[in-house]
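Only one chain is given next, in structure tokens, and it is the form predicted on its own.
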Amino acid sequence: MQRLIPVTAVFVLILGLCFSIISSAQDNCLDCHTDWEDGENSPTQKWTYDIHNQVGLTCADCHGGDPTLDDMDDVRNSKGYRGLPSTAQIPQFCGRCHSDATYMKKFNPALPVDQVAKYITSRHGVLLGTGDDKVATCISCHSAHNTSPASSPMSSVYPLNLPAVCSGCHSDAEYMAEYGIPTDQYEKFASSVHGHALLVNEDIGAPACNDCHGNHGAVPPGVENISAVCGSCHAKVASLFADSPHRAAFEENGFPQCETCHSNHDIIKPLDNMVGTEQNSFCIECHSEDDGNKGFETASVISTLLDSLVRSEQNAIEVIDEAEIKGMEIDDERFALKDVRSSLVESRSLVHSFSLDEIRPELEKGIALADVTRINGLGIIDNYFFRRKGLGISTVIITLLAVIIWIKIRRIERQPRNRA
């Protein structure tokens, strides 16, 4: 008993020093704010969740002061006390350390260290710097005390939520109206090809508001570099317009290059009927038949073979798929069929080269494929109904066969039988 004794009362010395050692890292700025904040969106009961806070960053790490004082005269009065950031202070004062190489590697050395820099040339950035305080800053998308990384389903900032966080703003017509920019935004591209992906499918490769306007750097895209931000993911579309005829005639007259036919962002889904000399193409916005315009003649050629290999592909489909339905074997064709869709959407592609030259031969190749597969499709169909009959006489041949049989049979068992 008497060797415990010293092991126990170095035991207790320990706990002693740990718990002095709790005691002065105590953060006074959670325990007073704690008391005087209420509900569930309150700074400090969002905290909880914030990355500063999950990497072991304190309310001191951004509004500096001394956390253990008890005063907060004291604490305003403390070394480094920094405090509650004016609008126009915020981008520096996240910058302080967002744009510190050194520092940001401790914590992820992935993470870029310019978003202050690409923020001042931003739209939001030139009217911060203008005195504008209604403008976004960081906290506007990002938070204050509820930052999450943008991977996280959880963040403003995650592709699924980040149109809502910007709409906040820009659907706000009230809010806007000094601005003189449209508040329908939000709501086109909820009904576009893009928003439709990304808020509907969940598709996160969808592009989002940041995808075409960026997001630190964000600026509306102007006519001369809509092309360059289609094309970031459109790269085989932006070359072909890029070498097409088009290009000298839209940057001619000052017209958007992408944006002319498909809008900005109520992106509809494409549709052959965009190119032709119908009512609803958008070719005959420029050409016209009246004025004996090449271009005319060329989308209304494109038009056609473009319809045929659709009727096409569809006239195969079906003819496979009544073999399908049959029993028979259609592997071969089922892969042929994908050779049909991949010049379709090939074809598709290559319209933006608006060269017959370019397009044609694309075409007429899915045309003949498909036509070749629905041929031999029907083959396949000839082969049943042949097997079908072959099945039919093949019983009946079978059948009389074994009635003659039969007959025979009771002829013989009728016969008298000789007895010895």
Ligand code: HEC
Second form
Amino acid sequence: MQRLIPVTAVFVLILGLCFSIISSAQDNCLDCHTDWEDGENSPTQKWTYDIHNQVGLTCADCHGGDPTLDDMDDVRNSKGYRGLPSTAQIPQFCGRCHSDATYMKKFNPALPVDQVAKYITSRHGVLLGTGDDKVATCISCHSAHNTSPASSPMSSVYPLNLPAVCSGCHSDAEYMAEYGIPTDQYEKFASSVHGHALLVNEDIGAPACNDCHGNHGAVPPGVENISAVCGSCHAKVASLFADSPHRAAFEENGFPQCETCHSNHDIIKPLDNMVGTEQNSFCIECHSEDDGNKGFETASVISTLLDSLVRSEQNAIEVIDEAEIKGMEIDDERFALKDVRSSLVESRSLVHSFSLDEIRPELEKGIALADVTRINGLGIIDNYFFRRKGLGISTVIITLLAVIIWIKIRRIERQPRNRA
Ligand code: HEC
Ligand code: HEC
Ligand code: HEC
Ligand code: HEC
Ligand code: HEC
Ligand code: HEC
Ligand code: HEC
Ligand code: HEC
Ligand code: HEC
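Alongside the form predicted on its own that was just displayed, please also present the structure of the form predicted together with this ligand.
First the chain shown before, then all remaining chains and molecules of the complex.
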């Protein structure tokens, strides 16, 4: 039985091979087109790697026509020839299969079949419906003859490759001129924390354009959805924000939630001075001293405590580093410093509660721990000097003893020998 399995497998493989040779021999579309077409972008060049080819589909499955004929004019006149879709027809051309759940299930039951349904709600789809053929259609993002599964690094929609696809149109000022929307999204994105993480560090956990805009429903997220978009990754911060006094206040004033402070495409690494009452703070854009509201005061207290935690941590680190250089045992203190760091990280996200009651305990906990650690460190350094002093005294005593013994020995040696 065990042996039968490999034998059967080989048999099936050979059978499959013969079958595919015979069936591909019947595909005159591919043969003839391969013969006369060249150039990098011709349909047959990349076809080998196309997912449709990989799952056994043929040219005729998309374009229609009789693949056993050997003349293109006959093909055009053959039953079911679809030819080339116009730009406006492309969604339905692809959707003939991709919106057909029964058909797609035969290949891959897990694959969604909602692409066309979503696409027609997108800005691209809506404009295509009005006869605008400059917008993105299925093939602008996926290509027509070089399509890979979205999860493959070869795919044009793989996170590392996608921003370049969108920017092909969206960064082209001339192409986009008639729409009057900015064309700096890619440039800003590339310089943002997200762009840096994605494009430089190749961290595919960082968002590409489609993570915020949707794959097929590409629209600007809309004021009311931004927090949900950012919150899909920054869940904790988003939930703090949702419970904060800003939620209702921002809604009332029509301020988009995260974007108001962080922007959308050029999000920079947040700094502690962005909360507070100094020049670079976000808070003073809306809160001022003479409003008499709690916003300004809260900003000021958070900022003072944050500064204090940062300084306390720094001081503690310096002392512990010094103790380490002196060769002292500081494992427990290093451990405590890690807890101080977590308090700092936690506090930076607790800023989004915009509430002193929420953030103050964490900040004070961190400050207290940092201070205790520094004091412990100073104790360890004292201990070092104490040991050094002890060592010094005992060295002096030992040297003294050695000298005395030496003198004694010299004296004994100097006594006349003949006496014995
Ligand atoms: C004998 C060679 C030959 C065969 C067989 C052939 N084609 Fe073509 N095909 C051509 C040539 C040459 C052109 C472009 C020149 C022209 O218009 O005739 C072309 C053009 C096309 C076009 C562009 C649109 C159009 O209508 O001009 C499509 C799509 C196409 N072929 C698909 C197919 C499909 C699908 C099959 C198989 C069912 C097929 N071809 C079979 C040679 C062939
Ligand atoms: C997944 C569906 C699909 C498959 C499979 C497919 N095509 Fe196409 N093909 C298209 C679409 C969509 C266009 C229109 C491209 C455009 O408008 O730029 C196209 C365009 C073409 C053209 C016009 C020239 C060009 O490059 O735009 C030719 C010729 C062609 N296909 C031949 C073939 C041949 C030969 C095969 C088989 C090797 C094939 N196609 C397989 C979807 C497909
Ligand atoms: C604006 C670019 C864009 C357009 C237009 C577009 N797609 Fe996609 N498509 C994507 C992205 C991005 C993904 C997903 C990548 C990922 O999952 O990381 C995707 C994924 C897919 C998938 C894999 C399954 C899934 O839904 O995740 C299929 C199938 C697909 N697209 C088909 C289509 C069809 C059919 C059309 C036309 C109706 C279309 N796409 C239009 C960008 C686009
Ligand atoms: C004849 C039916 C048919 C047509 C027409 C068709 N596809 Fe497909 N497509 C498939 C099948 C089947 C698969 C393979 C699904 C699988 O096994 O994962 C597939 C896979 C894909 C995938 C990869 C999905 C993934 O992430 O795994 C993309 C993207 C895609 N097609 C885009 C298109 C686009 C764009 C068009 C129109 C130009 C198109 N398809 C037209 C049948 C079709
Ligand atoms: C083939 C060119 C092309 C490609 C590729 C393309 N777009 Fe577009 N996009 C357009 C055009 C044209 C508009 C219409 C501009 C408008 O809304 O007035 C548009 C509109 C949009 C809008 C709406 C903008 C607004 O304020 O109205 C968003 C969001 C968008 N695209 C995102 C994307 C994303 C994300 C990608 C990549 C996944 C992408 N686009 C790929 C051409 C393209
Ligand atoms: C971190 C989320 C995020 C990422 C990543 C992102 N966007 Fe946006 N994008 C937004 C938000 C939020 C808006 C503004 C919505 C509003 O204010 O109505 C926006 C607006 C847009 C618009 C409308 C015009 C404008 O500039 O205001 C376009 C077009 C656009 N983005 C394209 C892109 C492209 C292309 C990429 C990738 C290079 C990208 N976006 C990456 C969140 C994002
Ligand atoms: C797809 C997941 C994802 C989405 C959506 C997303 N982010 Fe991020 N974000 C990340 C990742 C991952 C990082 C870490 C990048 C790094 O530094 O390596 C990050 C970093 C950040 C940072 C810097 C944090 C720091 O400590 O340096 C800010 C601020 C930020 N994101 C805000 C936003 C905002 C605002 C939005 C919505 C407009 C958003 N993010 C949408 C995944 C996401
Ligand atoms: C885009 C404008 C805007 C920014 C930026 C902003 N706030 Fe606010 N904030 C408001 C509005 C509007 C309210 C509700 C009305 C009010 O109390 O002033 C509010 C309310 C508050 C409240 C509640 C006040 C109360 O009376 O209970 C606190 C606390 C607060 N903000 C702190 C901050 C801090 C800290 C920052 C900086 C990190 C900040 N805000 C940045 C607009 C803003
Ligand atoms: C009122 C201004 C304001 C708003 C609105 C705001 N943030 Fe922040 N955010 C800040 C400030 C200030 C910091 C810097 C805190 C620090 O480093 O001390 C920050 C830091 C961050 C960080 C890095 C710290 C961490 O927790 O990792 C992320 C991520 C972040 N914000 C995401 C978001 C998201 C997501 C939203 C929307 C739900 C949002 N922010 C809304 C002001 C704001």
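Heads up, when I say rigid core I mean the largest set of C-alphas that superpose within 1.5 Å between the two forms. Positions refer to the first chain, counted from 1. Just so it is clear, the model here is predicted, and its values are computed rather than measured.
Undergrad: After core superposition, I'd like to know whether E364 moves between the two forms (criterion: C-alpha shift of 2 angstroms or more).
TA: Comparing the forms between the two forms, which are aligned on their rigid core, E364 does not shift its C-alpha by 2 Å or more.
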